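One chain is shown next in structure tokens, namely the form predicted on its own.
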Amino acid sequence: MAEKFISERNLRFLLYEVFDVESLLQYPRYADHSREVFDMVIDTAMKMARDLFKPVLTEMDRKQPQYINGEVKVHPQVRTVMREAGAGGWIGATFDYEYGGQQLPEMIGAMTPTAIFSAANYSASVYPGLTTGAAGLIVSFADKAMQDLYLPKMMAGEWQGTMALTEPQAGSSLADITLTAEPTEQGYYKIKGQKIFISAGDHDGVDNVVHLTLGRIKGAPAGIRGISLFIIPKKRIEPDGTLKFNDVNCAGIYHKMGYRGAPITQLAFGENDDCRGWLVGEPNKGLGYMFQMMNGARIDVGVGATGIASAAYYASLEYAKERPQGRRLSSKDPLSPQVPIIEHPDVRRMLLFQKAIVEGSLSLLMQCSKYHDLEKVSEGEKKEDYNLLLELLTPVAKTYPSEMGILSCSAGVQILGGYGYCDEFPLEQFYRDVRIHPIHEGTTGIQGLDLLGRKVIMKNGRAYKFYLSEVRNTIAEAKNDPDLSLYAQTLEELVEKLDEVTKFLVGIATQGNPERFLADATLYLELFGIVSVAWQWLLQALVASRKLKANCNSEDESFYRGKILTCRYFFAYEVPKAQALMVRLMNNDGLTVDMNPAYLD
């Protein structure tokens, strides 16, 4: 197994040189940290991932969740993980000081661990984020009591914590779901129902489980109106603090193709009647609130499947560069000696796909990222722009890695040929782990969705225009730099293009057609991917030609050229894509909308 599993040159370019993480040090809330602590914050990182996450990646997915009498059993490493995750701050990494957090911005304290994390061992990965996301909910929006009731354990890594949204009969479609919840004199609420396919739901690597779950107060509205907030414990706490078990039973656990190190689990809270739930907020506001969760999620399955691709990728590079097949087309004596496959130019495509891939993904999330940092300290109508961008790039950044993550992995099985399908090598676990990814938090449908048929029409198209603006900056300055020029002409015409599409379908709205309007939202969505991640790879590009310029070191010269040479390749080799995908979508012809499905027997 290769032991490089991510570039931490990588990271520090896009933290330090692109994305520039020390300039929000000029704001009070960040005031208290340094490039020191930046600096320590992504080795302590590196450290646990090549220490605690790798060392049991095969065999967390090898040994699978067990269901045994009710309970579920987890790998032992697991207690480990949440426990070394809590007493490390990185649960509450970001969160206020008054919470037990550390201040730190989303760049450096979620969004990097969170890569590392994931490239060694998604699976393990993702028990302390869950935490993080659920302790989130609370600290935003419950009540004191609450605050102080269940954030400690979480933060410790003591207690577990889920997004409960999911049931049988909805599915995505969260409007029907039908959890009850009935008020009590006492202040909680008789919680009835069933909710499947939750991640960590249940567990023994924890003391207790704490489900921020979706449900409908008696009497409520019907459809999303009606959807309130509870928190529901797996264990609930007496009066003198003991824990007592809270009538919510995991009911089974899924097998899975891949992702086997977590359980996601089914659970039916209420059968003998003695489940409660506490309101978080107001009633009927629980959708909002559970966005903020969802967003951050999604965004955190685009970090998952960027490692996991990532991992892949220095897993085939090492093996391209090792395993001797074959010789140069040039050569024409079969007796001279084998050379590496990486000598072979469909080999190195492979190879550039998958650092284009990965490295594109790892820029639009750091970008996100940074337009979230900026959010927490401007105010007024900046804020709300950065809210904007952030909400606008949300469904990108989660599905541009996800979907495009399986195909980096593909192509690394591809390299290894036969071996690359054997369980000899990584690559056939990152292939299987990484396929959750379009699906998880929303499919990749949803999210188109949720750009076209939301976020790029809201407050009058205010986010897009934003977004289109901040990516026409980049062009402009590329344009000053003859070795980019025509690479920033290309990335302009490719967003004028982008923008008569999207006004040719927003026509299509305005006539009161939405299906026609919102049929191919999908393929809207993986242009916009496209056109986001060529925008990312030519403001690395930027960043990386005015290095070379300035007469860097030797090692320093080799990594800017290769990134270079990847935004060179993303141009010939992926931008091209995008015409088929306008095509498309210009020719709205409702072909998918107006045809029999019986014509698919």
The other form holds:
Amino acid sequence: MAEKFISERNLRFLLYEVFDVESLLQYPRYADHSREVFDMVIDTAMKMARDLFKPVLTEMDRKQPQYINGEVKVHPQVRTVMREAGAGGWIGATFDYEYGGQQLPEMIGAMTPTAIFSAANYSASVYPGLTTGAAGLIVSFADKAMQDLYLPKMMAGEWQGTMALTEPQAGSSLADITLTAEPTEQGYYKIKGQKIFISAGDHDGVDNVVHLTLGRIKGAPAGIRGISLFIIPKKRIEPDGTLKFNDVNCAGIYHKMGYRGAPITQLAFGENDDCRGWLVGEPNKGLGYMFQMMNGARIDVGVGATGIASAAYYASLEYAKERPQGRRLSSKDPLSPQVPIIEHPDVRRMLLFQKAIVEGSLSLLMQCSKYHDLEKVSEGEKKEDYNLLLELLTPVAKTYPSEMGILSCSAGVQILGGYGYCDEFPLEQFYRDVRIHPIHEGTTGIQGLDLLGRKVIMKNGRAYKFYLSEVRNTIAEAKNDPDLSLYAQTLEELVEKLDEVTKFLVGIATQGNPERFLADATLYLELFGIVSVAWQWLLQALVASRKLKANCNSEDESFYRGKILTCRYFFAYEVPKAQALMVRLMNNDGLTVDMNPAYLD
Amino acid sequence: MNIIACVKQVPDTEAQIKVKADGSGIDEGGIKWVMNPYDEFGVEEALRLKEKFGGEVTIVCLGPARAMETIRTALAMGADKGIHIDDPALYEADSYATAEALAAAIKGLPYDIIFCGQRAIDDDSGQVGSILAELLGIPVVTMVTKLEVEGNSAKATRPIEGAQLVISTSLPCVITATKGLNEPRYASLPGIMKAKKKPVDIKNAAALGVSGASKAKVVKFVPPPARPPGKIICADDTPEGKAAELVKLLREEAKVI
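Could you give the coordinates for the form predicted in complex with the partner chain, as opposed to the form predicted on its own above?
Let us now look at the entire complex, which starts with that chain.
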């Protein structure tokens, strides 16, 4: 199997050269850190990925979690991963010092290790990743007593954290959640209900599981205004510190297409009337709280998809360099030796496609991460601006890597031909693993509605306008670079058209036709993704072009030329796809809205 | 207990090594540098002894400015302080000159036990630990896979062909570590943060009173010859014909029979 699963050089390029993570050191929040610290974080994450995550990639796929007598058994390496992630401080890497965190920037403490670990073994990476999300919610919204009770164990990797939202009748439609919580005089709530599709909801790699759960307090209003957030541990902590079973039963696990190293569970709360939950924050505000975690989780999904697509890229690249097959079309001599398939333009096209998706997605995600960091250190209006940008880009940074990651892994399978379809090579696993990403943490359809129906129009389009100005700043810079001005101009025209499409669609909304306004929101999201990643490629090419003008060694030169070539590829092969989307989006015929479902029979 | 761990920075095991065109060394462009894996076992064992008996772990490293990263890695794992021997006169040092510089740096320090890797994975000479012990006038046990320290002595296990030697030694001594001794820990994030603030002394050859003169001189670096292409025997399509052709080639071309 290919050794390489992610490019450290590319990570350093994004961190130091494109997004200048060192510029954050000027803020008091990050004053204790340094380039040296960041480098060691990257080195250590790479080392852990190679030693702990990568070696069990295939095995965790083949030996799926098992449901035995109400308990879920997972691969023994899960316990090691959780322990090392805890002992190393990775679970709380970006948390404030006062909560036992390391106060690292998101770019270094979250984005970088998540990308590295998920490229090495996505299933293994989600156990600590989910715990970070759940612990983050406790940091933000729970009271001190609850923080003291749960955070140390979760951050040490001894207890798993989960987010428990979905119910059999309420998946995408969270307004229909029914898990009930009945107040008691002792302060806790008596919980009853069911959750499904809960990742890592129960397993023997940890000593306890802490569910951050959405439910309704008895008598709460219907819809999203009646949803509250609870902490419900699998085992509750008795006053003497011992753990007691809290009537959270795992009713079974699902058998999945991919991402098989992590169990997805069905949970029953309070079957024996002895399940206790503790309210987090104020009643009926749960969905808002949960969305803090959800936004982070959506970014993580983008990173996970990019990681898998990255591993697939390096596996197919290695194969393409070694596999001799056929001759160049210009060669007529049948006795000449066969050439490695990387010599064939069609294979090169597929490899460039993979590289364009992987590195373009990672750049967009790193951009989001930078906005997140800037939000943390800014004040007042600026803080709000960065928050708005992150909010706007979250559905894009979740969906583009997820949807395109599938196509990218598919190209990887294709490069290996028959071997790509067989399990001696890892491509088929990557293809299965990556397929989850457009589904979990809000499907692509939901992301489309979120982008067009909420994010673009919120605060009178303030986030959207700020986004356009960010893209235009890069365009203005690239116009001064004679090697890139052509692409700058192409992107400028594309942004103009995106704006036209946006105004057209918002116009439909103002006419009071929400169905038609949002019918093709997914396509709008797809268009938005192409524009955003084109922007990121222009940004990367701009930095590469600048570096090439200074002296650089032969490895660096090849790296930067590769960046510029891939930017050219993106503008030549991917950007034109936006045209077709715009044609459709400018048509308001309501084809899917008005159709009769019987016509599909 | 005062423990010293000697470490060397070497190219990552996955690095593609290219010899410079003039044969004067390797091309360092694009190489990722890491702590010599055998030295990691030494650092880990040093940390375990410290955790058991208390005391301090000092890292000693010879190398150019970039070797500081390796010292910081050891400090991030939990070592207390470092000595960085950095002098261009020593960059080409052979095993003897290296051991001499290390010995000079260590001589003035209190020490009960000194760890080295059994060899460095770049030049593979495997001599520094032993020469260091000789220069300090203390015992050495090489290739150690298990170590038990008690009072003023240690029992070290060393594999030999088909068996294991258990060797008792007095302290202080040099132990050269090999795979099997332990599982080195990862640097933790809090450890990385603390490493920055731990003291590292930088010393040159003059400060140590060594000349840096090597006893061995590297004449030239030569990459291994490229493997010649294989040959498919297809003179005659029968097994007998192929066998005859093979024998002929082995005798006349390869000259091995």
